[in-house]
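We begin with a single chain expressed as structure tokens, specifically the form predicted on its own.
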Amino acid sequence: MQIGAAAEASGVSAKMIRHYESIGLIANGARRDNGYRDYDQRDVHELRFIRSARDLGFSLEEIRALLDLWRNKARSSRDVHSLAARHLHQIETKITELQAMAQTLRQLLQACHSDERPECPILDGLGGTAIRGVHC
């Protein structure tokens, strides 16, 4: 099939599949004598499993190693999961910081009044000046 119906079947567009072969995280496909690429099943399959990869966050180098694994049937499980335990305490990590700036951001909100006068809690606080124990 052609990359457009690869990118389709996948849910990878044609340009990130184009991106993934230029970096060498999928092998180019193979060539018509048209010129046109050719991929098949296990290609879209390869897509698939990055664009899974993709949407639970992980990085390149990560979907590389993970790739790595997959593609050797004589991997061992524990160091799939000790690339996924790592990455899923990177993402717990980022929640926790995220929930920190969200209730830092909602105190600096609360403290603002909203209204005409020039005072900026908000601002204030982001300049430094802490704001009911606020500190940015």
The other form holds:
Number of protein chains: 2
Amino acid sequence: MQIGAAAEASGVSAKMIRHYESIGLIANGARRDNGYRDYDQRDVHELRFIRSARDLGFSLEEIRALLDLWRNKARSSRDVHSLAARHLHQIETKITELQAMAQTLRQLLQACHSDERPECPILDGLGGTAIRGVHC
Amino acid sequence: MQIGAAAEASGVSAKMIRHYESIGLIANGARRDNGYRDYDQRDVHELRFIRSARDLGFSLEEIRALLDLWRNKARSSRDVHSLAARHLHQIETKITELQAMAQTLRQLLQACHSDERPECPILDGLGGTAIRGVHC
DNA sequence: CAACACCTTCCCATCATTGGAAGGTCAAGT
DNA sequence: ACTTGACCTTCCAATGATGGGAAGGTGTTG
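Output the structure of the form predicted together with the DNA; the preceding block shows the form predicted on its own.
Let's see the whole complex now, leading with the same chain.
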């Protein structure tokens, strides 16, 4: 299996597969005589693992830890749980921040009459002290 | 007013003020004889505008457009409204994505017994086909 | 005159990903 | 045999917003 097929099968682009290899996230795998990388089903499985974790917003460093746990038969599920819980918390924090931004924006948008006149509470809000305390 | 004082007064770091100037977001302002940048209240006002907009998640390119509207007395509030509404929509989309991630993570966390045993539905979920369709 | 707090420019790092250049390899069609 | 096209290789650079730090100039105070 060449890198293109592995990319297709895993949902990870060939570019990124090479990159993950270069940063040591995945092992320097086998090469054929012509220098082409060679992949099997296990490699694809690992790449799909990475892809799923990325889809869930895990950083590459978090994924590095997850992969260590995945490969380690003697792991404790508590370690995995802890890592995932920490990540969930980060996401929830981010959601809260974004919701605060959205709420402020909605208030500004509602105050704006949105016509051809230049008066604009949105710009006034940004320029004035009205938004003080948002600090995201 | 030197850059440090302007940074303090606006909440924008000196580093970023120089950067904003270098990318043309703010004008190349006055310099004193010694080469130091010199700021007045209007500059600080503008920097605070930028800071507020960043706090609301606007990108620097969006802020560039907002600043153009801010400076343009002949603007229409509709243009500002449209720009802000588009940005709000982006934020809401992002929130939805993060909520989907959080929901999936919560399900995985709930399925995980979190003890010293190696069996772990979280890793199984990431490795298997269980998360297919998340695709954020 | 020394110490210190400021300022200047310039380069580099982050994070995940993409794009492209320059070149090697291989199979199919003419 | 030769060309075309689809692969593959490595290396370099860009994205966006920000921070860190080096090397050096300026200015005030003790």
